[in-house]
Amino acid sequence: MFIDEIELFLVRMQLKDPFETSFGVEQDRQCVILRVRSEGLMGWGECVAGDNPGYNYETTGTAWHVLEEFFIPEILGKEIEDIAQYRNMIDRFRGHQLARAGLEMALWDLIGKRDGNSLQKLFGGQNLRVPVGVSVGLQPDEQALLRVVGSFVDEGYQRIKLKIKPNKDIKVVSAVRNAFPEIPIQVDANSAYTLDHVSVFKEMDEFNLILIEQPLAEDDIIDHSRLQKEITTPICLDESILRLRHAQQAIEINACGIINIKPGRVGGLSEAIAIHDYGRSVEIPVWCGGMLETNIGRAANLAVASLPGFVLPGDISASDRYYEEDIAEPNFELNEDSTIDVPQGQGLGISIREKSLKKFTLKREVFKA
């Protein structure tokens, strides 16, 4: 594939409902799309950087910046046959693993159409249809908190996974649990706590909770490991895992029993393939984390979740979550069962909503061979 052009596009959604972690509100999202032409052909990616540094160090600026003065340069007006190809030619630089993914994204796009194939059949994806969950934000009280579960269970999601931080833990798990006896949940903690709060999570152990994500600092295997020993709930490291390597480390020191694989997190699609297989080969779950996706990046998590070693109920939910208008189709429903349809088309399998995108455009920017 010759790289004739690639454009980019910083976009703004509003959020139906504000999202609250542990580091922050947010109430609308931004990211950045990508468009790529080859020969005819158009491939779109989403980098799903946010507008703050709040989940990691990278932001829309940031990729923005990393995208326009290095990768692009490094691969328009030239061939590219594959994405081991791509991979190597942006070796040399390092992180920014989120704009490489939304890069590969595209090019991903691009090859499916070339060939003729979905996403899904180039990854070796078994399912049509892949199990998710819900991410449930901070809520001010109880009330509200049960009232938006509620809500979640009535329209089908049958995973529930809570935001937490200090203070706001034992008392929310607890008022979940005691409402819906029987539904499977599990907790994200986004890297708030220490392991001083162990006798917190050894609390959390009552609950029968499917896991504990991220409990501890994102740069710290180590006191990951000491948690796990302490406590029988697995843990599920989410931003710890960068790439492969840290996956085998992680798992090699017994510092999890899960792993949330998001693409964008661990630089693309390719790499999360690869801590896939690695972990069915050594029996560990993994699971496909969502990061407020369009339709684009939701269409690429749907591919990769369908492969086998996605035992556990993804966080991609149906399109409607999160905004009232999307950039693409078509919107992904819940199904009965609580899934969502594999997309079979070619690449991605969606089509862009010209207006939509042009109405939620910030900056716009073309790069031409």
The other form holds:
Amino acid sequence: MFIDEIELFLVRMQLKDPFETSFGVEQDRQCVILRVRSEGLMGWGECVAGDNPGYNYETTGTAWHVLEEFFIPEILGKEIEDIAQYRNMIDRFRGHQLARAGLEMALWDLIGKRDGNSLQKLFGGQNLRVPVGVSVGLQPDEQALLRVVGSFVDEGYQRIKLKIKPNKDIKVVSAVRNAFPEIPIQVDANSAYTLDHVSVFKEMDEFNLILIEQPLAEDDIIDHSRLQKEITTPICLDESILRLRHAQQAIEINACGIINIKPGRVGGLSEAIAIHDYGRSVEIPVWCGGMLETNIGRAANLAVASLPGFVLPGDISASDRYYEEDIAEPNFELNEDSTIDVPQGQGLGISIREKSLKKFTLKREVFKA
Ligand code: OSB
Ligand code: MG
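For comparison with the form predicted on its own, produce the structure of the form predicted together with ligand OSB.
Every chain and every other molecule in the complex is listed next, the one we just looked at coming first.
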């Protein structure tokens, strides 16, 4: 595939409801959308960096810079036959996994279209539907929390993830546990705690949670392994795992018992598959996380999450949980059994709503071979 042209779009989309985590509130979400043209075909990708470095050090600004100055010049006007070759071409550059992953997604979409295959087929996924849950942001008070969780339960979500932070943890979990005694619950701290908070997590053990996601610092697996020794609920790492080796080392030292795989965070879909394969080989459950993606990124997440090792429900909610209007079709809907169908079209299996994309684009740039 000769890479003729790459186009970047800085996109901002209004979220239906503000999404609050321990690192801040998002009213609208920014991301970088990529379009790669090759021999008459177009591939689309989504880079999940946000407008500020709250989740991860990357931002839409750093991703744009690294794509424009380094990754795009490396592949523009070159022949790329497969993803291994793409990875080799940018291998000498360090970090910037979110930027790397966005470009890789667009290449996967192209490869799927070239070969007439869905991403699911290319990845070897079998399940036609993927079990999913919903991630619930921090709420102003208990009443709002129970109302929001209640409406998601009514919509059919059979697994709830609750965002927590210091002083909004035990109260949050016990309120939801009391109101919904049967529903599977997990929590996500986005690195808001230190080992000084061990007692909070010991208390959490009483609520029968599926997992506790990223309680401690994003750059520290040692303290996570110390915490895991003190509690019975499995720790699940998100921010700390940026590549396969991190997953292997975290498991080796018992820093976690479960891994949240976000293709966007680990440098791309191929690395996500590698972590999945590793998790499966050592019987560590994995699940697919989310970054409030548009339908572009959601299609990619559904394709990887259809692999057999993704045994826990993903943070892949229906399209209508996120935006009033999306930049791509189809809209993904929740089935009655709390699953979402895996796209079956060529590549990502989505098509772009050009008008909506234009409407939400803040900045656009075309790079030609
Ligand atoms: O930590 O999993 C996270 C959204 C943005 C940044 C980080 C996270 C999240 C979510 C939302 O929890 C998951 C989704 O896309 O539904
Ligand atoms: Mg998380």
